Structure formats: C-alpha cells, structure tokens
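The chain below stands alone and is given as structure tokens, in the form predicted on its own.
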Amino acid sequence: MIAWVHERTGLDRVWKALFERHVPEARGPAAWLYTLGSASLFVFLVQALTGALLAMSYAPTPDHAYDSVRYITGQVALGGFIRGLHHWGASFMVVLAVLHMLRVYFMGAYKYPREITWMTGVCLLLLVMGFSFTGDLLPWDQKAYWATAVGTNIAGQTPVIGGVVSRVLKGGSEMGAATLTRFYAFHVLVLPALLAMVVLVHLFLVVWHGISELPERRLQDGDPQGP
C-alpha cells in the first residue's frame, strides 16, 4: 500500500528532499543552530492546530469574546492547556524566528545564491509579528484593548499612509466591534494564508539551494598556518 501511494504521489521524494537532505557537518553548539528553522516550522504547526481548536469555541464579538475565552479556559476539556500552548507558543515562535534569522545573518547564509531565501525569511518574521499583534486583541480584556489601541495609534503615525493603515486595522476611526472582527479575520484567515504561501516558497528555495556550509576563515598572505 505504501509503495502504491509513493508511486502515484511522489511523497517519498518529497520526504527525502525535506527531511533527508544534506546538513553541513558541525560540532558542539553550532550543530544546534541548524535546527532553528525546523523548530520554527514545528511551532507554527502546533500554533495552527491549537488555534483551530480554540476557534471552535471562540466568539469574535465584543459581547461574547471575553466570556468565550473564560469558557475555553475553565470548562472546555483541556481548554486551559490548549490555550496555554497557543499563548506561550506564540512567544516561543517569535524567539525562534529571531534566533534563526540571527544565525543566517552571522553565518553569512543570506549571500549568493540565497538572497531570495533571506528575503522570504524576513517576510516570514514580519508575518509572525503580525500574528502576535492581531492575536493580542482576541481575549478582549483591558490589557488586550489598550495594548491594541497603542499599537494602532503607532501605526497611524506612519508618514503618508498612517491614516489609511490605522483605519484598515480599526475598521473605522475608533476601536470597536469592527476592530475585533477585523483582527480575528487577519489572525485566522489572511495571515495564515500568506504565511503558508511564503513558507512553501522558503522551503522550496532551501531545498533547491541546500543548506549553507559553516563559514571558514580564509588565510591571507602572511597569516600563520593553522594545525
């Protein structure tokens, strides 16, 4: 059965390209740095799964949003655990994405021929930050409301397009029901679709170009030879 599926879908070749590709040899702490990209993808999948489970009981309206969050936390089976995974996973995903970008930068993995891979990675980081920003409002408590008010006001200070950006985020001139609905739509529809597309492009480029080798110091004339 497995051979039949592989012959007609090519899943075995996809598996080998993604999970059995060559990883540069590294020893010590440097070896763990190559796991940051895969760890970020794993946390994203966890976020997608827990987010889908939370959405089944969440009500994106000002009258019911806060009560639905309390219902999820206190009455839904494993609701508090799932919400905790989603909440802390969001912070963990930002940390992993930043560390992954720092690894790529300091190891020079953004250089030829991987410039577009780097650009898609920057887009992914921005999308991850967008997830954090839009998700903060969904509990619809005092902390979420005023934190979002500050964020939208900051966005409104952008030169030229600030007013338009602020109105798009708020759904009008003031925060209200339209703001919550819009943030929920961004969080569960727009951003996941964009992230999935960019992730596919990013993974394709990683497989196409391979993983960059560890940088090596090139000896110049007059430098002492190493052992």
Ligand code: HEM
Given for the second form:
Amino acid sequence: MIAWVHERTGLDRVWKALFERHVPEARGPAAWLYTLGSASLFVFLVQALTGALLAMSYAPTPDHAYDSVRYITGQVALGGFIRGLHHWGASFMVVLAVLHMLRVYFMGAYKYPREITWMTGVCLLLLVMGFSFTGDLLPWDQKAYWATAVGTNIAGQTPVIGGVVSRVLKGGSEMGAATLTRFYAFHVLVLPALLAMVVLVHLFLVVWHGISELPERRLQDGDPQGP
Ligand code: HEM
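Could the form predicted in complex with the named molecule be shown next, to go alongside the form predicted on its own?
Next comes the full complex, this chain leading.
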C-alpha cells in the first residue's frame, strides 16, 4: 500500500530530499551550531500552536483584552502554562534567529550560492521582530500601552514617511481601539501568513543548495569562495 501511495504522490522522493539528505559531518560544539535554524523553526511551531490556543480565549477590544488575559492566566485549564510558553517562546525565537544568523555569518554560509537564502533570512528576522512589537500590546496593560506608544512614536520620527507609518500602525492619530484591533490582525493574520511563506522559501533553498560545509573543509576542497 505504501508503494502504491509513493508511486502516485512521489512522497518517498520528498521524504528522501528532506530527511535523508547529506548534512556536513561536524563534531563537538560546531555540530550544535547547525541546529540553530531547526531550533528557530521548532519555536515558531510552538508559537503557532500556543498562539492558536490563546486566541480561543483572548478578546481584542480595549474593554476586554486585559480581563481576558487575566482570565486565561488564572482560570483557563493550563492557561498560565500556555501563556508562559508563548511569552518565553517569543524571546527565544528572537535569540535563536539572531544566533542562527551569527553562525551563518561567521561560517560564511551566506556566500555564493546562498545569497537569496540569506536575504529571506533577513526578512524572517524582521518578521520575528514584527511579532514581538505587535504581540507586546495585546495584554493591554500599562507596560503594553506605553511600550507601544514609544514604539509608534519612534516609527513616526522616520523622515518623510514617518507620519503615514505612525497613522497606519495606530489606525488613526491617537492610540486606541483601532490600534489594538490592527495590532491583533497583524499578529495573528498578516505576520503568520508572511512568515510561513518566507520560511517555506527559506527551507526550499536550504534543501536545494544543501547545508554548507564547515569553512576549513571548504578551504581544503580549494573552494574559490574560501571559508
Ligand atoms: C524564523 C527564523 C529562521 C528559521 C526558522 C530558519 C530556518 C533555517 C533552517 C532550518 C536552516 C537549515 C539548518 C541550519 O543551517 O541551521 C537554515 C539555514 C540557513 N539560514 Fe535560516 N532560519 C531563520 C532565520 C535566518 C536568518 C535571520 C538568516 C540570516 C539573515 C538566515 C540565513 C540562513 C542561511 C544563509 C542558511 C544556509 C546555511 C548553510 O547552508 O550552511 N536564516 N535556516
């Protein structure tokens, strides 16, 4: 039956390309550096799952947002745990993506032919920051409100386009109900869709090119790009 499915879907080839591909043999601490991309991907999936669970009890309106977050933390079964996972996952995601970027940079893995993988990575990092910025407002407490006030005001100082950016973010000239709705829409609709799309392109390119070898091995191989 499995052979029947494989013949009609080519799933065995997809499986081979994804899970049986060659990865560079690295030992000791260097081997761990190659796990940072997958770790970022894992945390993204945890964020998607815990975010979906939180969205089931969260109310994105100024009157109810704060109370709904308190309700999630205090009364929903495992609510505090799930919120905690989402909260810490958000920080981990930024840290892991930056560490992954540093390993790619210091190993020269951004060089030919992986320049577009690097560019999609930069988009991913910006999107991850977008998640932090928009998610910060959702608890709608004092810290959330004023942190967003500062953030939108900083964006408003951008030369030429600052005014428009600030108005688009706030949903008007002042922060209020429209800001919360807008940030929520960005956080749960726009950014996840964009991140999922860019991650797919990123992973496609990673599989397409294969993971780069360790820098010293590339030198031994006489690779003109060097380490
Ligand atoms: C949401 C964030 C990200 C996810 C989920 C992700 C995922 C991955 C995965 C799973 C790999 C293969 C395993 C590995 O090399 O660790 C990879 C490789 C790569 N990533 Fe990312 N990545 C992210 C962010 C970034 C960033 C911020 C950059 C750089 C600006 C970047 C650039 C690259 C490059 C150039 C490779 C190829 C490395 C090689 O061939 O050795 N990625 N990424």
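We call the rigid core whatever largest set of C-alpha positions still superposes within 1.5 Å between the two forms. Residue numbers count along the first chain shown, from 1. These numbers were taken from a predicted model, which means no experiment stands behind them.
A displacement of less than 2 angstroms separates the C-alpha positions of residue 209 between the two forms, with the rigid core held in common. Relative to the superposed core, residue 6 moves its CA by 3.8 Å between the two forms.
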